Amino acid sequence: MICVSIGRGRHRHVIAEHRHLADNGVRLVELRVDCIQGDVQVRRLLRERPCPVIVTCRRPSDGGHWDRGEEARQLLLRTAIAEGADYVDLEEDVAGDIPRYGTTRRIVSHHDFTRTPADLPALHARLAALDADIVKIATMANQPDDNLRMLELVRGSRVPTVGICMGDIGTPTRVLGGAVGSPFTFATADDDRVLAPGQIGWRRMRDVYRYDSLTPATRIFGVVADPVAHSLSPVVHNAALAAAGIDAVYLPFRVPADHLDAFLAHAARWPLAGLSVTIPHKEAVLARCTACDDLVRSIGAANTVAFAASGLVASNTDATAAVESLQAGMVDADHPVKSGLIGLKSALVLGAGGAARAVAFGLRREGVEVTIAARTLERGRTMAAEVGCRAVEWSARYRLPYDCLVNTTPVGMHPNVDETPFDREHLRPYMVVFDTVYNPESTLLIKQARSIGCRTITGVDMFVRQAAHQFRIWHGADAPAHVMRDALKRATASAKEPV
């Protein structure tokens, strides 16, 4: 079950939001009364409540806003119990001073905003001993293994336990809690109004991650990166899983570079079934893989890992997706291209990162002469030597004409939508312009290229194609590409809506 936290400053706003959430299917809310300005009217908040509530009043030391003294806070909690609140949240240091009364269930909680303690079982035992109906432990995740320790604690607990790791690294615990036996997880009414680090909006928990349908049998996939919060891969893959009726979930795993080896070594403890791999892990992941496809061997980088009985199998779907996107973009309705990049002889690739490497290799395999232009010339030269092409300084990108221009840099990505990596005056109508940025789909580069008659290919096409290939590798079936595309476009459109 998803418990939605309400943290508003006025009683009428709390009550209105509570009704709205209940009308939309929410079955439990947390009333963060420490956020209410002035005297808290507990009876008014609980009277005619449309669904059960947890009453919580947090001190600043526990991540809250209460500033009116500890005696007044404990009196408020006692009043909530006397008024018949469904649950009341009591921190470890006060739970022994506030006795059980009536039907109110006791949540005994502990919060640590700096770390996840080494001995979680001992902490849990202390909390459970304080007459707890439910134990809640919320700690900061500093490494991916903190998530595993927390999930394993919840799975093995006899007392119902809500175990959450906070921060970007801790996101998996928020999504997988129910699957390991947690009575509920916490979410916000809106993605932009978080009350604790790493909280997720309840609609995303319900619609993207399908929280209430996850079970111990649900297979776990995800994207491993650092940073990872911006990734839209969970939106795309979870939409495809739902449409295909596959019992699996796709999560964002923030894994710092120095923790990748340990994360992969402990894959069976999740257990993981497959991963998308992106910055900064595309090359480093190969050290743990036991097999790889031809593209990975050529490129020296992977964006996809499948977990097989024989070990980790690495693939690269970026290069294939880039070539397919170009092929599709060059098809003329009256004169369709049957195969290859017919008519494309030269290409300028902007950037020297993982995407540039994959695109450049894909183009070279099709016989296209490739030139790399990167802001750091040395990186461009290194990649060019590996790919078998040439590199030029960033300032020299305009000197020669090219049949195709491919942008693999983040220039033009939301929110910097007024930027372009290639000035309009240097575009030519005969050019094919391919921008791998997908948010927004119509970047300034794409808009300007279209305005002078260039053929254009957007990052949405490549993103969906590479994700569809990953889906096929992991699930042995064709992906619902139209579902993936629609989910991506909705996500990028909503990201730009004013809050």
Ligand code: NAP
The other form holds:
Amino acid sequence: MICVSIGRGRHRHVIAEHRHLADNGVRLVELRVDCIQGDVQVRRLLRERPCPVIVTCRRPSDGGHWDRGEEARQLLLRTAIAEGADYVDLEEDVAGDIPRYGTTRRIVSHHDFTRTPADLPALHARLAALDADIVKIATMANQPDDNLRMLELVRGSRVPTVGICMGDIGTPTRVLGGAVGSPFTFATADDDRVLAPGQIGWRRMRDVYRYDSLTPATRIFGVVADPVAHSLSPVVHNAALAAAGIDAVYLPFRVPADHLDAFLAHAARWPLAGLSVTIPHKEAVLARCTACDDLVRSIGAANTVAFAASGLVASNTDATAAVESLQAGMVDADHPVKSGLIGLKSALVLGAGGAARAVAFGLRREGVEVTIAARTLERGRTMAAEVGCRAVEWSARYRLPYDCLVNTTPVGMHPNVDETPFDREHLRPYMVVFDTVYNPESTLLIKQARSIGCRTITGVDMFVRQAAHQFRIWHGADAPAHVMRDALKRATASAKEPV
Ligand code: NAP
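Alongside the form predicted alone that was just displayed, please also present the structure of the form predicted together with the ligand.
Shown next: the complete complex, the earlier chain at its head.
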């Protein structure tokens, strides 16, 4: 069950939001009464509740806003119990002073905004001993392993336990709680109104992660990256899993560079079935892989890992996706091209990062002459030597004409949508212009290229293709590409943050 936290300043807003949530199928709400300004009318809130509630009144030391003294706070909690609140949240140090009464169930809680304590079982035993119906532990995750310790605690505890790791490293514990036996997880009314670090909106929890349908049998996939919060892969892959009716979930795993090895070593404890791999792990992940495809071998980087009985199998779906996008973009009624990148002799690749490497390898394999224009020339030169092409300085990108221009820099990406890596006056109508940026789909570069009659290919096409190949690797079935495309377009249309 998803419990939605309401943290509003006015009673009428709390009541209206509560009604709205209940009307939309929410079955449990946490009333964060510490957020209410002035006198808290707890009787009124309980009388008008359209669905069960947890009454919570947090002090600043526990991440809350209560500033009216401890005596008044405890009186409020006692009143909530006397008035028949469904649950009341009592912190460890006050739970012993506030006795059980009536039908109100006691959530005994502990918050740590700095770390996840080493001895979680001892902490849990202390809380459970305070006449707890439910134990709630919310701690900051500083490393991926904190998630595992928390999930294992919840899975093994006799007293129903909500165990949450905060921060964006901790997102997996919020999503997998129900699958390991938590009575509920916490979510916010929407993604923008976060009451604790790392919280996500209940609609995302319900519609993207399908929280209530996850069980111990659900297979776990995800994207491993740092940072990861911006990634749209969870939106795209979870939409595909839902459409295909596959019992699996796809999570964002923020794994700092120095924790990748440990994260992969503990894969069986989740257990993980497959991963998308992105910055900064695409090369480092190879050290742990036991097998890889030809493209990984030549590119020296993987974006996909499958956990097989024999070990970790690495693949690279970026290069294939880039070439397929170009092929598809070159086919139309006036220019039928059956296969290969016929007609493309030369390409200028802007950027010398991971995406550039995949694109340049893909193009070279098709016999296209590639030039890399790199802001950091040394990086470009190193890549050029490995790919078998040449590198030029960033300022030299306009010097020669090319059949094809590929942007693999983030220039033009949301929110910097008024920027382009290649001035309009240097575009020519005969050029094929491919922008790997997918948010927005129509970047300034794409718009300007279209306006002068260039053939254009967008990053959305490449993104969906690389994800569809991953789906096939993991699930052995064709991906519902149209579902992935729609999910990506919806997500980019509503994105407020850079992706
Ligand atoms: P990366 O490894 O960090 O490489 C980024 C490259 O862009 C580097 O060469 C960097 O130069 C250069 N760059 C950054 N800002 C620049 C600027 N203002 N002017 C000139 N060059 C600049 O990142 P990546 O993994 O290659 O990803 C790059 C972009 O590709 C992403 O932002 C994403 O939009 C796109 N992408 C799309 C897909 C897809 O499926 N559609 C997949 C992967 C990536 P320095 O070395 O000097 O920093």
